[in-house]
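Given next, in C-alpha cells, is a single chain: the form predicted on its own.
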Amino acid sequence: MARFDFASDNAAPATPEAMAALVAANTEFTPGYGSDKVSRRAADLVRALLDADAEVRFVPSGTAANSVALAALCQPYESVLAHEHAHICTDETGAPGFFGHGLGLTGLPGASGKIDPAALAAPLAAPDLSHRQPVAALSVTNATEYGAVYAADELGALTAPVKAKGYGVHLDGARLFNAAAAGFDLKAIKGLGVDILVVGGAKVGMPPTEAVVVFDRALARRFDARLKQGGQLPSKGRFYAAPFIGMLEDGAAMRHAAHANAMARKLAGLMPFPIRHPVDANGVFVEMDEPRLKALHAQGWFVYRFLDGSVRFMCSWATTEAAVEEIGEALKAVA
C-alpha cells in the first residue's frame, strides 16, 4: 500500500485544534453567509495576526481565492505578472481567466520560484497596445512553489515598482505560515503595497479553508457579490472560519508550520540525492532520475516529479521523525 506522507502537505489530516474548533462551532443556530459571530471572531484573529485593518472572508478553495482576488484587481482585457511556475500559472486550470472573464497571465523567470526583479522592467515599461493585454497587477507567492521564502525587503523590491505604476498586488500565501516560521514577518505585509492576500489554511493543517484578506477597502465593495457569483460564499460560512480560530488563538498554526519546516530540514540532512532548491520552508526538492523514482515508489513511498523536473518531498504538521527516518533509509537504498 502506497504511503503519501511526503506526497503533499494537503495529504495530511486536519489538526486537532482545527477540528476542535469546528465541533465548537456546531452548537447553535447562527446567521448565514459569514455574518455570524464565529466568522467575526476568526476575522479578528486574522487581522491581529497581520496587525492590519482589513476585510476578511473565508472560502473553501485556494484556487478560487486566488482567482477571485485577481479578478478584483484586473479588467478582463488586462494581465497579471507572476512567476512562470506560480500556482496560478501552472496548476489552476485557467481559473484566473475564468473568474476574471478573460484576464491574462504573464510568466516571469527567477530562481526557486522567486521572481527576478530585473524581469519586471520590460513588462512594466511596455506601451499599452490594443493587440495585447496590458499589465494591471503582480502576483507573488510566499513561500514559493519551490519552498523558497522571500524576505520582506525582497518582496518590497518587487511590489514597489508595480505600485509606482498604480497597479495591484496579490500575495498567494498558500504556505504563508511556513514562510513565517522561516522568519518572514507577517506584520510587514500591510506595508508592502499588497492589496489582497490569501492566507492558506489547508496546507498548514486545516480542513479546506482559506482566508481572503482585502487590505484595499475600495476593493471590498461588492466583494461578497463576487464571491457569491463564483460559488465561494458558503451558506454555513462559520465552518470555514472556525478552523482559523482553533489554529490562531493559541499559536497552533505557527507551531505546526515550524514543525513541518523542521521535518524538511531533517529530511534534507538525510537526503542522499542532490538538493536543487533552498530548504527554507517545508519542501525538499531533489535531483532523481526516473528509475530511482520508480524504485522509491516500489518501496511504497509516493512522491511527485515537479515542474522543473526535480522530485518533491513535502512535510506537514503530521510528519513524524520516525517517518522521516524511514524514508531516509528507503532513499539510501535506492540511491
Given for the second form:
Protein chains: 4
Amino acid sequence: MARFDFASDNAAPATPEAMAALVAANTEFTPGYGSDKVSRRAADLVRALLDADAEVRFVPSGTAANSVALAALCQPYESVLAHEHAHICTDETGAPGFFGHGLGLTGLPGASGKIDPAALAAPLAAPDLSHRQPVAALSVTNATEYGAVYAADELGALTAPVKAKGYGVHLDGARLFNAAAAGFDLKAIKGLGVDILVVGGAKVGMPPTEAVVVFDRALARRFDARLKQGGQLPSKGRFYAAPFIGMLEDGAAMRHAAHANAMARKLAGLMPFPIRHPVDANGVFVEMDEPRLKALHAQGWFVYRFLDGSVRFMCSWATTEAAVEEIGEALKAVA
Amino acid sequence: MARFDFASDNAAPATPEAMAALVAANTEFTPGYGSDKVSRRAADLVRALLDADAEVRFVPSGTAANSVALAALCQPYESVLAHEHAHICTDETGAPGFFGHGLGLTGLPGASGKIDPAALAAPLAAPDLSHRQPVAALSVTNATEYGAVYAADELGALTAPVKAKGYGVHLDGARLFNAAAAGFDLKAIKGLGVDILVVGGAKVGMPPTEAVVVFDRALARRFDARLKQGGQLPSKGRFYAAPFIGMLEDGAAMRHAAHANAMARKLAGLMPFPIRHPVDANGVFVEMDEPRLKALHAQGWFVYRFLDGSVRFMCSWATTEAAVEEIGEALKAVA
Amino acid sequence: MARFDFASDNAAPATPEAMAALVAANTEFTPGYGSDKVSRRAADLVRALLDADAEVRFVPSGTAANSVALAALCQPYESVLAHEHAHICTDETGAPGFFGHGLGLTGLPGASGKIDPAALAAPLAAPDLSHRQPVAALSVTNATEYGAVYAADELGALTAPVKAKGYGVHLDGARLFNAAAAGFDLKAIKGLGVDILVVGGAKVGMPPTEAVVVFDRALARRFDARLKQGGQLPSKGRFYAAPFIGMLEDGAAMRHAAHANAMARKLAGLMPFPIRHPVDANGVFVEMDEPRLKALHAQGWFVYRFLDGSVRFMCSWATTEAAVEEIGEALKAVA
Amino acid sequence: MARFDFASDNAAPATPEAMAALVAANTEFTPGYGSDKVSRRAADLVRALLDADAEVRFVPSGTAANSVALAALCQPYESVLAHEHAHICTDETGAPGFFGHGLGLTGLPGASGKIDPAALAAPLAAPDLSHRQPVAALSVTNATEYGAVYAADELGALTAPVKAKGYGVHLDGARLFNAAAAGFDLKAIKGLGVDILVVGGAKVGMPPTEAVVVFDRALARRFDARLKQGGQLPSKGRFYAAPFIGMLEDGAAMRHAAHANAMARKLAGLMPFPIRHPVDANGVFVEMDEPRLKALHAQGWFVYRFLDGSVRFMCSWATTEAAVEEIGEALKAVA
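Write the structure block of the form predicted in complex with another copy of the chain for the protein whose form predicted on its own appears above.
To see the whole picture, the full complex is given below, headed by that same chain.
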C-alpha cells in the first residue's frame, strides 16, 4: 500500500483543533466576504501572534496569496528578487507572472534555500535600464524550501538593503510555524520591513487556508477588491478563518510544528544517506541515487526528488514516531 | 440583533451532510492536487449527476472557476456574450478580464436574467472587425441572477446558434441545484453544447467549493496547470471534493435545494410588496422603496437592493419556516 | 474609383512639414530608445506647446499610448470613467483591459461625446465595494469622438471632482490640435489636473506617432520600462519624434488643424442632411438612412456609420475645397 | 564627439531605398489598418522573398511582434524554449510575459546564441506537471544575438523534434537579412515548421517596421484583432509597409545586409582583441577588459558589454570602410 506520510506536509489530514474550530464556526447565518465575527477573531489572533497592527485576510490558496502579494509590490515591468529555488520561482506554474501580468522573477543563489546576502548587492546596485525589468521587491521564504530556517537578524541582513532602496519585501511563510518552532521570532517580523506576509495554514495542519498579512496599510487599500478579482475573497470567509482560531487560540500551531520538526530530527538521526541541508524545520533532504529512490518507492514510500537533486522527506503534525521508525527501516534496507 | 437569513444563500452555514463528508475525508495521508481517491469519488458522482463523461475538478472559488472557464473559451481580443446583469458582468470585480487578460464581456438584455434569444442575433451576425472584440463564447446562468430558471429547451435556443458559429458555451451553475429542483434536467446539459459548466457548491450549502466540469476534452488539456497558475488547484484537494460526496451520494443537494426553493415560494406567498421576477428558484425579488428597505433593516433584517432596483430575499437550505414567517411579519409591518 | 477623403482623418497622407522633418532627422548614427537629440528637441517643443514641465515620450500607437496611460492610473481591480462612446470604450478591441490586466471601463452618458458632469456624481460617490471595480481615474477626450470641443472650464468641471477624490485623469488628445484650433487653450491643460495626456500625431497629419505627456513625475518613474514592455519604446525613436518637430516648430500643426476644421464647417454648410453634433472640430455627423448611405458609397465616397447611428464625414489637413464641393454635390444627389 | 557607428545596428539612419519608398507611398487618401494597396504590395514581396503563402502584417515594434507571436503559440500556463541569451529572454523587459499573461520562458544553453540540440531533449521529454509550465513552443533567432548564423538544417534539427511533439515554432528574424546574406536560405523557412516569423526591418536599415509572417493560417484567425489590442495594428499601415517595398523590390535589403556583414568581417580582421563568437553576420564580439572598454569610450566610440561578458561591435548598412579603419586604430591604441 502506498504511503504518503513523508511525501509532503500537505499530504497530512487537518489537525483536530483546526477541524473542531471549523465545525464550531458552522452554526448560523453570517455576513460574507470576511466581514463576519469568526474572520475578525481569527485576524485578531494573527495580529497577536505577530504582535503587530496589520490587515489580515484569510484566503484559499498559497499560490495565489503569494502571487497577489508580489503583484501588490511590483509592476509588470519590474521584477522580484528571490532564491532561485524558491517556490514562487519553481513550483507555481508561473502564477506570479499571471497575477502580476508578466512581472519578472530574478533568481539568486544561496545555500539551502537561504539567499546569499552578497548576491543581493549586484541587482540592488544595477542601474534602471529600460530593456530589463528593474528590481521592485524581495521575496524571502522562512523556513526555506530546503528546510533551513533564517534567524531574524539573517533576514534583516537581506531586507535592510532592500528597504533602503525603497523596495518592497514579501515573506512567504508557508512553513512559518516550523520556522518559529525552530527559534525564529515571529514578533520580530514587523521590525524587518516586511510589507506582506503569507502565513501558511495548510502545511501546518489546517484545511486549505492561508493568512495574508499586510503590514503596510497603504498597500491594503482596496485589498478586498484585489483579492476578489483574483478569486481569493471567499464568500464564506469563516471557513478559512476558523482553522486559524483553532490553531492559534491555545498554541496548537506551534505545538504541531514543533512535533513535525522533532520528527524530522528523529528521521535525520536514523538516516543512512548523506544529509544535504540543515534539518532546522520539518524536512530532511538527502543524497540518494535513482535506483535507491526507486527501491524505496517499490516499498510503497513516496518521496520526491528536488531541483537540487536531493530527495526530500517531509514530516508533519501527523507524522508518528512509528512511521519514522518504519521508514528508517526501509531506508536502511535500500541504502 | 442583525439577521442575515435572507441576505444571501452564502450566509448560511454548511449542511450536516457536507460537513460530515468533510470530516470523514480527514483521515489519512493522501497525495495532493486532486489526485486522491476522495477527489476521484466526488468526480464520479458529478459525472453520474450529469450522466456525462467529462473532466471534473473541485476548486475554491466560483469567481475564479467562471473566469478560468471564460479564459479557456475566449482569447483576450475576443468577447463573451452574457446577460447584462449576469454575475460575471456585475459582481466579480472584473475577474473575467483579469483571468482572461482583457477579454470582453458584451451584456445582452432579457427578462429576469434570461437572455432574450432575439438579442443574440445581432452579435452573432456581426462581421469580425479588428477594432472590436469579436464574439467567441456565450455564458449563461441557471438559475439566473434574478431567480428565474431556464428549461433545457430554452437554453438550447440560446446555445444552438452559438455552437453553429463554432463558439464556446459556459454555464454558470452557482445555483444549479436550485434550477434542478425547479425542474431543469441536469442530464440534458451534455446535449446543449455546453463546453464548461461550473456547479456551485457554496450556495447550496457546502463549505467553499465549486465543481468545474469540462465537457470538451480538448479544452481539458493541461487544465490542472491552468488551474494551478490561477490559484485554483488546491494541494489538499479532498477538502473541496468531500462536500460534493456528502451532498451527492444520497441526494442531499437536491433535497436542500428543493427546500430553499419551497421557502422562497412560501415567502412569496406572504410578501406584501409587488414581486418583480418569477419565483422559480430560491430568491424573491420585490419592488420596495428606500424608506421601507431602511425600515426593514432597522428591524435587523439585512437584504440587498439589486441592479434592476428590486430588493432580493434569498432562501437557503437553512432557511426555516419560522424565519420566513418572522420576516413576513416584519415586511407586513413596514409595507 | 473609391475616395477615402472623408472616411477618416487617418486616411490622409502625412504633411510636407512632417515628412521633411522625418527626412531631415535621417542623417547620422544616433543613440536609441528616445535618448537622441531629435527626441529631446521634439519633447522641448511639446513642453513649450503646453507651457508645462512634463515627461514626454513619442510612441507608435495611440491605442497603446492611451492604454498604457490608463494602466498607469488604474489597478486591474479598479475602473476608469469615460464617455460611453469614447474610443477607449468602443474602438480599441479591449486594449485598455489588455494593457491594464482587466481594468474596468465605466461608460458615462453625455451629448456629442462630452461627459455630462451630472453623470459623474454617482460613480464618484459610490462606496468602495469589494465586488465592483471602484473608480480610480477619469478619461476625457478633446475633441470628442463626435467632433465637439470642450472648453477648458468645461473640462475642469469634470476633472475637479475627480482630483478631489485623489483619482487620476487621462486626456485622450487624438485630435487635440483640432480642439486647439477650435479655441481650446492647450496651456490650460496643466492646470486641469491631467496626469497623462496623449497628443495625437497621426490624425493631424503626421506619419504614425503620438506624444505621451506625463505631468505627474511620480507616474513617470520607470516609464521607459513600462513602454518597452508594452512594445512602445521604439529603438529608432527619432522617427517618431521628428514629425512633431516639423509640425510644431513653425505652427504647422495648428495651421493644418485649422484647415481641417474649416473644411468641416464648409461641408456642414453644404450638407443636405440634418447635422447631429456641433461642428466644432473636423468632423460632420449627420442623420442619413441606409439607402442614402449606400447610394453615396455607390458614388465612390466611403464614410462610416457611427455607434450613435449618425454618419461621419471627417476632414483633414489634406481635404481640399474642391473635394468638399464634390462630395457636397454627391450628397445633394442622394439626399 | 560621441560615435554610435558600432553601438547597434539600430543606431544607423534608414536607407535611401526605404526612405524613398516611404515618401513615394505618401501620396493620397487610403483606407487604414493595413487594407491599403501599399500594404498588399509589401506583403506580396515578403511572400515572394520566402516563397511561401502566408499572412503578412507590418507592425511598429519587434518587441511586440515577437511577444504577440509567442502569445499566439503559448498559453499563460505554458512555456517557450529559447536560448538563455535570446533577446526575448534578456532584453525585452519581460514583454513576452506581459503580452502572454505570464507565459514562461525556459532558457537553454548553446554556443554563440545557437541552442544546443542536446539541450532540447530534456524539456521536450519532461512529463506535464501541474506545478510547472509545460513546453508549448520553441523560439529561435537567426542570426543569433551573438552574430552566429544557423544553416537551415541546423534549425531543422531544432524544430523537427519540437514539431513532432505538436508544439509551435517562432523564428525571431530581427537580423534575418544578415543571416540570409551569410548563406541562410530564406526559402527554406517554410519547410522548417516555423509557425510565425518576424522579419526585422529596423536593423537592416528601415525606419521602424517589422513584418509578422504567419505560416499557419489557423493561427492567423482574428490576427488583426490580436494586433489591434496589443497596439500593433497601425491606422496608417502604409508607413510600415512601404519601407519593405523599397528594400525588397530590387534586392536592397540583401545588398545592405551583405555590406554590414562585410564590414564586420573587415573589423574582425583589424581586431586586436580575441574574438569570442563566429563573425557570420554583422557583429563582432570580443574579449576586452573594463579599463580598455572605458578607454575606448573615452575616445568617443560607444559599444556595449553583453551578458556573456564580451563587448559587441555592430556593423550596419551605414557603416563605412573609413569608420571601420578609424575604430580599428582606436582599438589598437587601447589594446
